[in-house]
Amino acid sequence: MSEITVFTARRIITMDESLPDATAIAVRGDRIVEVGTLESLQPWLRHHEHVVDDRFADQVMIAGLIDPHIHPSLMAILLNCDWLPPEPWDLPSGRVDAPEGKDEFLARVGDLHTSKPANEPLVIFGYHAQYHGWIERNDLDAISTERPVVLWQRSFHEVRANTAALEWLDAAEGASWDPHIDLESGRMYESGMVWALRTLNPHLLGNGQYKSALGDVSTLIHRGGITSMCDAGFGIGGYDQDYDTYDAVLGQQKTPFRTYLMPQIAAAKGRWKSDTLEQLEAWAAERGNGRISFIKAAKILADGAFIAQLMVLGEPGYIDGHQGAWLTEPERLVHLMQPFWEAGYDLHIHCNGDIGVGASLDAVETLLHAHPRVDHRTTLHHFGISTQAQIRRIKALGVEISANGYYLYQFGDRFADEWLGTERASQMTRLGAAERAGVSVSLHSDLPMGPAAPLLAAQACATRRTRGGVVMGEPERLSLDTALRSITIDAAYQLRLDHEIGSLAAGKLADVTVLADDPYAVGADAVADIAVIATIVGGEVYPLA
């Protein structure tokens, strides 16, 4: 029997309501033996060999932070692009500053063009019309008519291309059947963007670039203090390529976090067609190791992207009158979900607009009537715009919410001005109402949509303070306690992993995040400023540089 290691701290926040606070935690192997104090642990310590590790005696421990919705493959793709986002980012390669306005943005694109070898495709991530102006094919042709120039919109769901890039992406063929490819403007969005991926993915992920970039993604995840994350849409980059690369980079015992894989149904159906469920299960059964696991859950896509404002809205719609887009038309949602629902999978639905939320709830209600299930844990992801009536319906149907903790923080001010108006923009990610109704809430980054920083997500939703310093929709604040639960035990619950992770208690996995200060002591306004000192995963310590 292995030796017990006792970690001490000035405070241990267990996220377990039966024993909320402690100062010592005993670990044997990868499991917790007991949580308490050095004195209360004595019955164990008197009978077993043990060591006391007090390197974190002056720090604060909390149950390992969880991000239940990350896209490692998408972030790896984008790390191989040049970045010109509307907000600063700290990437492994260094800090990226944000250009302001159309002139500065296009000037920066021009600088990148002149710095690259001739005719090498230039792919830039981060373009956003509300920050950088409306840019189309002719603007990019003014920079170059020979080099392919692609602007990847800040949401990932859209690209803008010059003439040379449209030829490179074979856009004319796609436009013959896809209404989301506009050759005149050079705009390719949603399904049109997926068409562009046929060319972009091999260009950006070949020659060992995928493994290298995925290593950088791992660095970002660890930096956020995350001990478990879920790829909520696994398979987007191709099942075999993604898994083999994940296994090589994220599946190692030295990886400082656990990876859980949630298949995306549309990608699975593209691979396995009519017998998708059976083929997917057989494929997954042959894979998975100690650091990578498949969960019995599936990802569904309803309406379009929030950041690109392609979500489907009810009246009064968008201020400028444009329309959102469906990724799965409402009449197809039940058909897509039903086999997985009947097989006992938990369904996680990407939906952003109030019409998208409503269509998702309609589908769940139809399935509940046709094939009743207890404790189905269906979760709505992102949850951009909703109504109070939908909160009540979510509660009645037993549905959960996993919200993007970055939407309001980065985009609240701008989206009020041009697209949504003040009322709906200030009430995006309507989580205070969900908390009051007793609906389970988790927070995610949707990396690359937001940084893998759970403490930032918790602070943003507990304060509803934007990057510009404006408090929007104060009644929709989460309490600090619920915000911290949303990145620990409630996130684990929605992934049906709360028996293993999310809180610190005897028998559970020894996954801990070590912080420089106490979130409850510093308060909601300063949670994101707390430094992450280390993570502990399965009893192994992984310090941050």
Given for the second form:
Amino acid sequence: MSEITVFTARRIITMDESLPDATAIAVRGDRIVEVGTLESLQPWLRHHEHVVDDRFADQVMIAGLIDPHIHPSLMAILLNCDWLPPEPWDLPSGRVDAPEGKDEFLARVGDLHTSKPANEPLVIFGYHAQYHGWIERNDLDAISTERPVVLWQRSFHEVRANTAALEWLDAAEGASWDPHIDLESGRMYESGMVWALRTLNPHLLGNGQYKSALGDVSTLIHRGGITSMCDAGFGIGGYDQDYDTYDAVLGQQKTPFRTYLMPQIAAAKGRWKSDTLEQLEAWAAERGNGRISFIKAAKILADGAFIAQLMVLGEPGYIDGHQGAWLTEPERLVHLMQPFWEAGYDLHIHCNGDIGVGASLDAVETLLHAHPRVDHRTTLHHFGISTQAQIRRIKALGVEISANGYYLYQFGDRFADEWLGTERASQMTRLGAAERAGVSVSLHSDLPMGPAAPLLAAQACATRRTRGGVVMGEPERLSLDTALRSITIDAAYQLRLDHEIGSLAAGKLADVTVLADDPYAVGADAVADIAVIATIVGGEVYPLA
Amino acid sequence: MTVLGGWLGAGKTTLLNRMLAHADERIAVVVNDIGEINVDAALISAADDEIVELTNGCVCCSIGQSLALTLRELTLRDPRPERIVIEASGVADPVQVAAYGDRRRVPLDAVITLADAGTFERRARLDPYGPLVKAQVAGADLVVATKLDLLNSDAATAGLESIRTVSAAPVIEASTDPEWIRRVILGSHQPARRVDYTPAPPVTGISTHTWRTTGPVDVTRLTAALEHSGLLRAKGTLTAPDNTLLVHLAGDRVEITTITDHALDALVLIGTSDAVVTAAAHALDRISSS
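Moving from the form predicted on its own, what structure would you give for the form predicted together with the partner chain?
Now the complete complex, all chains and molecules, led by this one.
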């Protein structure tokens, strides 16, 4: 076996400003020896045995794509459900088309009912009232009075159940404790959802189903051309159960991507109630392997979810007047972040509404005054609704943005109509302003909130064209170059991994995504149509079927 | 259950600590973060990461996955807590938390909101949280003005006035007197049976009176007499024509339920002054004499 392998390509997009373009890359072990051309590589090749692997000679290589915010454990649960989402999805089991309207949705529920073995519970993910109309207990009883039928809302915060499912979920007992369980309509939401999960979790994850579903999640991540991903909220399914399952599936040498784990602070406090940071560090120190590593970063959640429209908005609020919700109240953000901040952790804050963004920035400012740090790389995640003033403040505080690349693409027009109005909806994920201000931007899927498809995220943010074909908020487009940086080197920077991954240069890990075409040549409008041919991780080739 | 609301810094943690120390019944306190409660070490009999147990039988725990599950676990404890006090988060509307008490398992005692008299007026004006600051006070059954001792008398009067313009419920001044905590905040003062009757000890800032009757009372007229009486607390059992009434008043909230026990035919009335309590007693006299 040769010491050095040289991969050649039509074009290699290195994402390294010092040598942006190449056609050959030499790899030894899991690291890059040199990037350039077959000619420029000669000083190395003259002195070392090598082979040239030209199977990708007609293809385009780009630095391995990075998704800095994925929830593998959540996606694993959902892959054990049937899917009827408001947008089409490519799942390991095949493509799922989106039902339109209440009649079609209920007809599809009926089809699933008749195709399943009798009386096995039917748990369906993806219901969204804005797309599928108002559906409650009696609609589902019309489908079956015998089989438990549960609709799990697209935003995760709620299930709707038929009579048999209410019995299965022990909902009558739950309703005597929890105001968020309504037996009449079959709705179990917010804390009522926690009650439902007591039954749903073991049903969906028991009997080895977690492991097999995580294998399917791994397939989806590979298909997206992702060579490194971060579980930005590790521990939400339970630190021990999640780690052991990840280790058995994602930790294998044959897994076609690297997994980085960013502990979620609230989940860590649930697991280790006192001396949380010390106990978490001691626990993590005994874990990790070649494919899975812990990073010195921690995740915290400020205001509510975007898809559920529970983000906290300032004036003029939501069109229908409803209120957002806090996941961590502003005053507790600082309290929870402080020990991690002082220990040198990078804080990654989930925030969606402009008030959530403001509270997050307030917390950073407080911590900067109390315990000054340089190069803190605090990152705001999702970044639904913001203001120009906040972009200036983000710049001033040295904060970075990791945006959900799909909000505008999937929900932009619909959310304008019913919740946000045109101006604010058009300016959601305000990234053009961030680029102009020189603020670091990365893009993520938040899988299962969006599909693990970085090229689609890049296209969506570089064009601001929705799935329905409408362009919204053109001035907030990213340049194509920045969009590609945001799924490679800038994502690596925010995770403090840019010395290892995110670009192709001598000494870095040999992680490459092989594409059928050149993103710069096809242009922003067609980036998502480019097929992913293979990924290379640590020099190993993982072809896509 | 009792819900304790109020903005950050209003004094919720301080009051919760006093409640744990001075309660004369087994209370369970549910807080956002158990690490933020500094229970006097001398009072702790057992503690782990989940729950702190006190020598007086009280416990303190944090809200776990959901308040409903926490409430359920607390009521399954042996011995079962006689009262559950829930600390609403500083940016929550305590009325929404109180919805958990509208379920049949843990009836609601009162929503008590603390308001910092020195900062309330300014906070209520400020975006973006002003509306919430006001809602916390407007939705309460009883409002406790705190930090008055940090203000000169003009500022204290102005502070109280700013809270009163928002609150329809009685607004009272915070006290450190253990008996005040038991009677006003916990409302745990019970009418004594005639045989062991001893007058309640005086407490600065409140007035207590035991109102007794002999005949049956009419529920509608009783409710009318208690509503808007200005009383902070009223508690007792009365005879009605067909059954026994359990009467419970906490500020703005009057709850009258029927029970099977024999009535004591007495109500303990607690108010801010003798005048308020006497007026309430006279109103009650009128309904039982006619």
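Just so it is clear, the structure is predicted and the values come from calculations on it, not from any experiment. Residue numbers count along the first chain shown, from 1. C-alpha atoms forming the largest set that superposes within 1.5 Å between two forms make up the rigid core.
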{"property": "C-alpha of G110 moved at least 2 Å between the two forms on rigid core", "result": "yes"}
{"property": "Core-aligned C-alpha movement of G438 between the two forms, 2 Å or more", "result": "no"}
